[in-house]
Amino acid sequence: MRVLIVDDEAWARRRIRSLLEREPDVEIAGECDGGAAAATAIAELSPDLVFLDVQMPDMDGFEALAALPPETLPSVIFVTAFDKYAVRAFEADALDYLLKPFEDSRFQAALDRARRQEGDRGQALAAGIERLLARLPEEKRRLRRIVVRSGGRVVFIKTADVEWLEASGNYITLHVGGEQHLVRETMNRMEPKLDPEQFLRVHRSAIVNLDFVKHLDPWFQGELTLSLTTGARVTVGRSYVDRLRRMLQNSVD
C-alpha cells in the first residue's frame, strides 16, 4: 500500500512516518507540507492512502480533495487537532480520522481500517468524500484551485484565472489565458464548487467568470451573448437570461 503523508508540521509528519515504517506492507510514496502540494502529489503519484491534515495555511485538506477529479481520490485518513465540526462530519460519513494527539493503537486501528477499505474503493469512496464535502460550511466548499493534467504535467490553475468553463460531454474545458485545459468533471458537479459571487452559469454548457465580462450583446433571434475581455463570446441560454438580468440588477443596486 503506497501512502502519502500531508501535514504542515514537520514533527507530525515524522510521527506518522515512524509509525508507518513499522508496517511491512506499506511504502511511503512521499510527504507534503501543504494542501496545494498534496493535490499535485495525489495527481502525480496516485497513492493508495493519504494521511491528510485538515488545517493548513495555504490550502486546507478539504480544498485539496475538492480540487481533484473524484475518480482520482485515494483512501483518506484525516488528521485534525481541533476541528470539531469536521470530526462530526467524519463520523457521519464513516471516513476515518485521527484526532491529535493520537495513541499508537488508534493509529493502528485507522490503518487497519484503510487496509480493509482498500478492497472496496472506487465509486463508494468518492461518494463518501463528496458527502463529506457537502456537509461542510458553504465557504469551505469553494474551489480556489483546480488540478489538471497538461502535456504530461500536473498543473494547478487558480479559479480566479479561469475566464469561462465549457462543457465537453463528461469533461469541462477551462479557458485560461489563451489556453484550454480539459478536466474530467460535469457542469452540474462543478457549478456548486465555484464562488457564486464570481462565477455565473449562463448556459447549460457554459459558466463565465464575471471578472472577465466586458459587455452584453443582443444575438440571433433575441438571444444574448457575453463578450469577454479576452475576445471570447459566450451565448446566454434563454432559460438563463432571467438569472443574468437579476445578477446585473443586483450589481447596479
Contents of the next structure:
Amino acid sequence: MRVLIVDDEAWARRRIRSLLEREPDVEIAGECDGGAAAATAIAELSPDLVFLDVQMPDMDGFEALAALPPETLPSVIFVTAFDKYAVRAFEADALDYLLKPFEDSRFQAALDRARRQEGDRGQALAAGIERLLARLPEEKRRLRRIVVRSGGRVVFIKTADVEWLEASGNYITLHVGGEQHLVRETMNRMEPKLDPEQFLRVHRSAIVNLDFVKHLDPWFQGELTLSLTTGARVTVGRSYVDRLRRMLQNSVD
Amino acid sequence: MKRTSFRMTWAHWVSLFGAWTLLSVFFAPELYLFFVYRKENIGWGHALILSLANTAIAAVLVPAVVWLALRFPLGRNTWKKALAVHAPACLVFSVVHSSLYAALCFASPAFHLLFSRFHPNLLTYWAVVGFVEAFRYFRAYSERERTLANMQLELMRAQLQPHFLFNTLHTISSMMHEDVALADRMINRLSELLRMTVDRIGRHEAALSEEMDFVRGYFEIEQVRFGDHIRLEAAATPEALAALAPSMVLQPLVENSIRHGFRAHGLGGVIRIDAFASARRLVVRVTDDGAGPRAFARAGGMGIPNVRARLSQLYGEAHTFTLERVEPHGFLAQFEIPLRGAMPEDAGEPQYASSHR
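Rather than the form predicted on its own that you just supplied, could I have the structure of the form predicted together with the partner chain?
All chains and molecules follow, beginning with the one already shown.
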C-alpha cells in the first residue's frame, strides 16, 4: 500500500511516518507540507491512501481534494486538531479521521480499516467526499485551483485564469491563455464549485469567466453570443439569456 | 427600530378577555360609589354593566394606543417626535372613549359622564404608553444581557485556542519519541501559556504587557513546531505597556502574519510589534515583511474579521483599525483605542477578585 502524508507541520508528518514504518506492507510514497503540493502529489503519484491534514495555510485539505478529478481520489484519512464542523461532516459520511493528538491504537485501527477498503475504494469514497464537499460552507467549497494532466505532466491551473469552460461529452475543456486542458468532470458538477461572482453558466455546455467578457453581441447570426477579451466567441443558450441580462444589469448598477 | 413580532394564541385571547373582565369588576365599586355620593343609587348590577361598557370601549381602543406606543418610542432621540404624536393622540383617545361611553349609556342617567370620564381616560392612555415603554426596556435589557453572556463565552473559547492547543499537544506527542528534552521544554512553554490564559480568562481587557507576554509565548511554541525563519521584535513604551489593551487581538494579528504573510508562501522574515501612547490614545502596530495584503484577502481566514468584531464590540466609535500594504512588500495592521491605565481596580471586568502573586 502506497501512502502519502500531508501536514504543514514537520513533527506531525514525522509522527505518522514513524508509525507507518512499522508496517511491512506500507510504502511511503511521499510527504507534502501544503494543500497545493498534496493535490499535485496525489495526481502524480496516485497513492492508495492519504493522511490529510485539514487545516493548512496555503490551501486546506478539502480544497486539495476538490481540485482533483473525482475518479482519481485515493482513500483518505483526515487528520485534524479541532474542527467541530469537519468532524460532524466526517461522521455523517462515515469518512475516517484522526483527532490530534492520537494514540498508536487509534492510528492502527484507522489504517486497518483503510486496508480492508483498499479493494473497493473509489466509487463509494469519491461519493462520500463529494457529499462532504457539498456540505461545507460555500466559501470553503470554492475551487481556486484545478489539477489537469498535460502531456504526462500534472499542471495546476488557477481557476481565476480560466477564460471559459466548454463541455465535451464526459469531459470539460478549460480554455486558459491560448491553451486547452481536458478535465474529466461534468458541467453540473463543476458549476457549483466555481465562484458565482466570477463564473456564469451561459449555455448547457459553457461557463464563462466574467472577468474575460468583452461584450455581448446582439443576436449574432440569429444567436446571442459573448465576445471574450481573448477573441473567443461563446454562444448564450436561450434559457440563460435572462440570467445573463440580470447579471450584466447588476454589474452596471 | 426592530419590529416586535408576536402571534396571538387562543390562550392569549382567553387571558386577555379575563383580564379585561377582572378590570371591569375592579372598577365597578368605584362607579357604584360615585353614584351613591351623587345620591343616585343605581344598584350594583347597573354599576357593573356600566363598568363593563367602560372597559369594553377601552379594550377596543387600547390596541391602537399600544400600536402607537410601539411605533413612536420615547427614546433619547425620538421623544420629541413621540410627544408630538402622543399629545394629540391622548386627547383623541379620551374624547372618543368618553363620547362612546356616554353614547352607550345614553339611556341611563349617566349622560353627564362625558366630562367626568375625560381626565381618567387621559391617565389610561399614558398608563398604556408607560406599560409599553417598560416592556420595551425589559426586552432591550434582557437582549443586552444575552449578548454580553454570548460575548463572554466566545471570548473564553477564543482564549483557550483549542486548535493551537491540540496541535501543540500533537507536536509534543510526536517529539516524545525522538527528543525527550525538547518535548519537555514544549510542555513547559505550553504550561506557561495556559497559566496566562487561565489568569485572563473571560477578561475583555488586560495590560498590554500581559498581551505581549502571551504573544511571545505563543510565538516561541510556533517557532519550535514549524522551525520557520521568522523573527519577532517588539518595541513598546512603558506607558503603553501599562495601558489596558483588548485581549485576543494582538495574538490573532501575529498569527495572521505568520500563517498568511510567511508560511503559506514558504517565506521567512520579521514581525514587529510597536506600541506607544499618543494624544491619550494607545497605538499598537503589527508589521511584517511577508507576502502582503493580497495574500490576506485571498486566504479568507477568520483572524482579521474576529479582531475587527472584537474591537468594535469593545470600543465602538472610539477605535480605529487599519490594514495596509507595506512597501516593498509586507503588511501592517494597526489599532488605536483610548488610553487607560491598567490600575488594579480598573483591570478589565473583575471576573475573579484576583490576588496578585
